[in-house]
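Single chain ahead, by itself, as structure tokens, in the form predicted alone.
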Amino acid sequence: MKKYCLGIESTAHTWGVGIVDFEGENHSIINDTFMPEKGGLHPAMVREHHLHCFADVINKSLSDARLSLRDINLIAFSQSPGLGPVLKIGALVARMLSQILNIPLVGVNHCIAHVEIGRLMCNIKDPLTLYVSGGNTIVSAYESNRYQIFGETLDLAVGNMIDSFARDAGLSHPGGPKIESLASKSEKYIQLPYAVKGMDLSFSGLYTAAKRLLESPKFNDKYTLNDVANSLQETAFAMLTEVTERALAHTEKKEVLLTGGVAANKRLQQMIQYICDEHDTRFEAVPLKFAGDNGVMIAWTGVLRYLSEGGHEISETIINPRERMDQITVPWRIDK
């Protein structure tokens, strides 16, 4: 008889519920995403959104999988990192379900979950991973029973930077796909700050410079929004590509995985594919359906941890908004 895990994702704007069986087959993926009318994410508003929709999303996910709560054998939830007030909602709902159903509970690191869903869906074993999203920008690889970080952003995550610029340009959330579309319509490049510091990156100067271009008297005279979008995207992605290539040369991995919400960008995929071809390395991008935040990645990573070390006690399920992926052991990968 199949066993099922229900995973809850609640690190930021998405309340996601996914159901997978213990063999890794996806049975349901349902998301309800908070869309601000203007500005960025306000944790209190996102919290209210999640409180309002959590039951409906869980019921829709169960219906989609043609299961009932009594068919669920394990609950997993995003425990770290993320927005504290929002993480708490996922943790509370997960604890409640675990206690009502009397089934095990597992807390999951959101960043590791992005890697694990990529490994599963792309059938990739031991990749160097470029994880790019609204909240994180990390180059990592498995070494010494952890996902070690070989490079990361020192300030803004690349997805956050792009979304912030899109808002300044008057584009609605999410801004990433809109910037990608605008950039594809221009071949003009405007010099912008390129900040790679060793193996780390800084996007704040790039964002400020691009924003100033929008405010310049030359805007719509010597260059267009398409040109600025193209320049912003090319600069940011070149920085990511440089750090990824350097980490690839250092780790000597034979596979590269692109994951996280920004992994859906075709131009970024093209640039990472180029360096992989140069190094005779296999490249995979996580399928679009699983690129952004979702409950399936939480459920699958929960299954992996549960099968390796069992469930967590309630006292072990306290959220940790700032926990890094390299602080956590990954026992399911030992000697594999």
The other form holds:
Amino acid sequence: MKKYCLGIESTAHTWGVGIVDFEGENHSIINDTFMPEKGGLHPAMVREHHLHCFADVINKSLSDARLSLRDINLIAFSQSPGLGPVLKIGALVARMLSQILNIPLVGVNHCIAHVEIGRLMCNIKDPLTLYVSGGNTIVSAYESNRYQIFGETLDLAVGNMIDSFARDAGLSHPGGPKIESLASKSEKYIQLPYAVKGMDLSFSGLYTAAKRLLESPKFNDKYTLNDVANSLQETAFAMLTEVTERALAHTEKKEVLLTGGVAANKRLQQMIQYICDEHDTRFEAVPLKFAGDNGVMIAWTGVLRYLSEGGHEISETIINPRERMDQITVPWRIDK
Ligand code: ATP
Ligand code: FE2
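Coords for the form predicted in complex with adenosine-5'-triphosphate (ATP), given the form predicted alone:
Let's see the whole complex now, leading with the same chain.
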């Protein structure tokens, strides 16, 4: 008989519920995402959003999978990293379900889940991963029983940087897809700060310079918003590509995986594809549906951990808003 895991994603704006079976087949993916009318994410408002919709999303996910709570064998939830007040809602609901149903509970690191869903969906074994989203910018690969970090942002995450610029340009959240569309209409490149420091990246100077271009008297005279969008993307993505290529040369991995919400961007995909071709390396981008935050990636990573080391005790399921992906071991990756 099939065994099922229900996964809860609750690190930031998305309350996501996913159901997978222990073989990795996906049975349901339902998201309810908080959209701020303006400005960034206020944890108290996101928490209210999640508290409002959590039961509804769980019920929809179960009915989508044609299952009832009694068919679920394992509960997984995002334990780290993320917004503390928001993580707590996921942890609370997950603990409650596990105790009421008397089934095991597993806490999952959200960043590792982005890698694991990519490995599953793209049928890829041992990739170098470029994980780019609103909250994270990380180049990582498996080495010595951990997902080691080879490069990361020192300040803003690339998705957040693009969203902030888009907001300054009067575009609604999320700005990433809108900036992609505007950028595709321009071929003009305006020089912007390119900041790669060792293997790490810094996007704050780029953001400030792009914002200044919008405020300059030359805006809409010498160049347009499309041109600035194009220059911003070209600069940010070239930085990401440089660090990814160097990590690829260092690790000698034979596969590259692009994941996180920004993985949807066709121009970024094109640039990473280019270096993969140069290095005779397979390139995969996680399918759109699974690239952003979702409960399926949490459920699947929960299954992997549970099958390799069992469930967590309640005392081990305290949230950890700042945990890095290289702080924990990934026992399911050890070659037996
Ligand atoms: P995390 O918690 O992992 O940091 P997140 O909360 O940012 O993730 P995701 O759904 O993984 O959530 O990513 C959302 C980000 O992806 C937003 O910054 C959004 O603008 C960006 N994004 C989505 N589509 C595109 C695109 N086509 N081009 C660029 N950025 C995009
Ligand atoms: Fe995410």
